[in-house]
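The chain below stands alone and is given in structure tokens; this is the form predicted alone.
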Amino acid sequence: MPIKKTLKDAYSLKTPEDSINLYKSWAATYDNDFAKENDYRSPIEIAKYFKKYSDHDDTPILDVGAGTGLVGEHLNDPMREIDAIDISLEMLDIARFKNCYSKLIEADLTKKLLINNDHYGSIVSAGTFTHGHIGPDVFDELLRVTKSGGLFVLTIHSKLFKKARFDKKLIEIKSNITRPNFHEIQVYGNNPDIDHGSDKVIITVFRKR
């Protein structure tokens, strides 16, 4: 019987190869033994704030670190094209069967993406800017592939906002973005983990100038 994966496994990742290996073995059970069991709130909150801030021009949407498609499920809107990008082919294979994405892109977000400049009307992301995953320098590439005026709605783990210099990055790119709006939320509705059950994320919202 496979060993159940936990947040400890996810937060201990060091390299893109670590991510590929973890999510390869976790993909099939991720939705049930992680998202559902812990009442993982970030995807539904991202969808809620996207709907709050978006307009009809914010399309197509790129779901960054889409995983099994939890954000896509909540954003599912026949009027908007949504693409998913993730390093894990196995996670994307789960997302495929949810029929909420127009395109699935397997890619390492820490490298240059094979996406044209100014292509997407918005970027959404839940659970990607966190412990052991990707850092703030990815913003540069995401801005490149986003249209002028494009909307960003992202979760950033609250404990990493300053520690990993997300705050400094937002200042560095301030001439290229509107002033961000921040909303702090609880990540889980039902997670007994003594170390991470009360984790919070900062939903960060801005537009590319």
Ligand SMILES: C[S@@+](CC[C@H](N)C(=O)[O-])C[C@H]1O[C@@H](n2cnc3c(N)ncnc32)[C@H](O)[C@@H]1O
The other form holds:
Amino acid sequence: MPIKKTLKDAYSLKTPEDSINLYKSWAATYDNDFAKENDYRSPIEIAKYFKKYSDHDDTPILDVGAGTGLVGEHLNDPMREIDAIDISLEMLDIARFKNCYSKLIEADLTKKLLINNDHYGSIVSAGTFTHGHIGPDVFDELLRVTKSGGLFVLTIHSKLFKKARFDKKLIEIKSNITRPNFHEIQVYGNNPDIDHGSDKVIITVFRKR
Ligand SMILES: C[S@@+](CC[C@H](N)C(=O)[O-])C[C@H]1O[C@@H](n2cnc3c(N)ncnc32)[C@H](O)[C@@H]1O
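Output the structure of the form predicted together with the named molecule; the preceding block shows the form predicted alone.
Next comes the full complex, this chain leading.
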């Protein structure tokens, strides 16, 4: 029987290759033994804040680190094109069957993306700007592929906001973005994990100027 994956496995990743390996073996059980069991709230909260801040011009949408497609499912908007991007083919293969994405893009977000400038009207992301995954430098490519006026709604792990210099990055790019709004939320409704059960993320919302 495969060993159950935990947050400890996810938070101890160091490289994009580590992500490929971990999520390859986690994809099939991620929705049930991680998301459902722990009442993982980030995707539904991202969908909620996206709906609060978006208007009809904010399309197409790019779901960054889309994984098995939980954000796409919660956005649940057949009128808007949503694309998923992720380094893990196995996670995207689960997302494929949810029929909420127009396109699935297998790519490493820490590299230059094969996406035209000014293409997306929104960037959404849950659970991916976190320990051992992707950091603030990825904002540069995401800004490049987003249209002027495009909306960003992302979770950033609270413990990393300063430590990984997301705060500094938002200052560095401040002439390219509107003043961000922040909403801190609890990630899990029901996670008994002694180290991470009370983890929080900062939902960060801004527009590209
Ligand atoms: C915790 S999962 C979150 C998935 C989904 N957004 C959710 O909330 O359930 C993090 C995702 O980030 C992806 N990821 C990690 N590093 C990446 C990278 N360098 N480029 C693209 N995706 C990456 C992983 O493959 C994984 O699917």
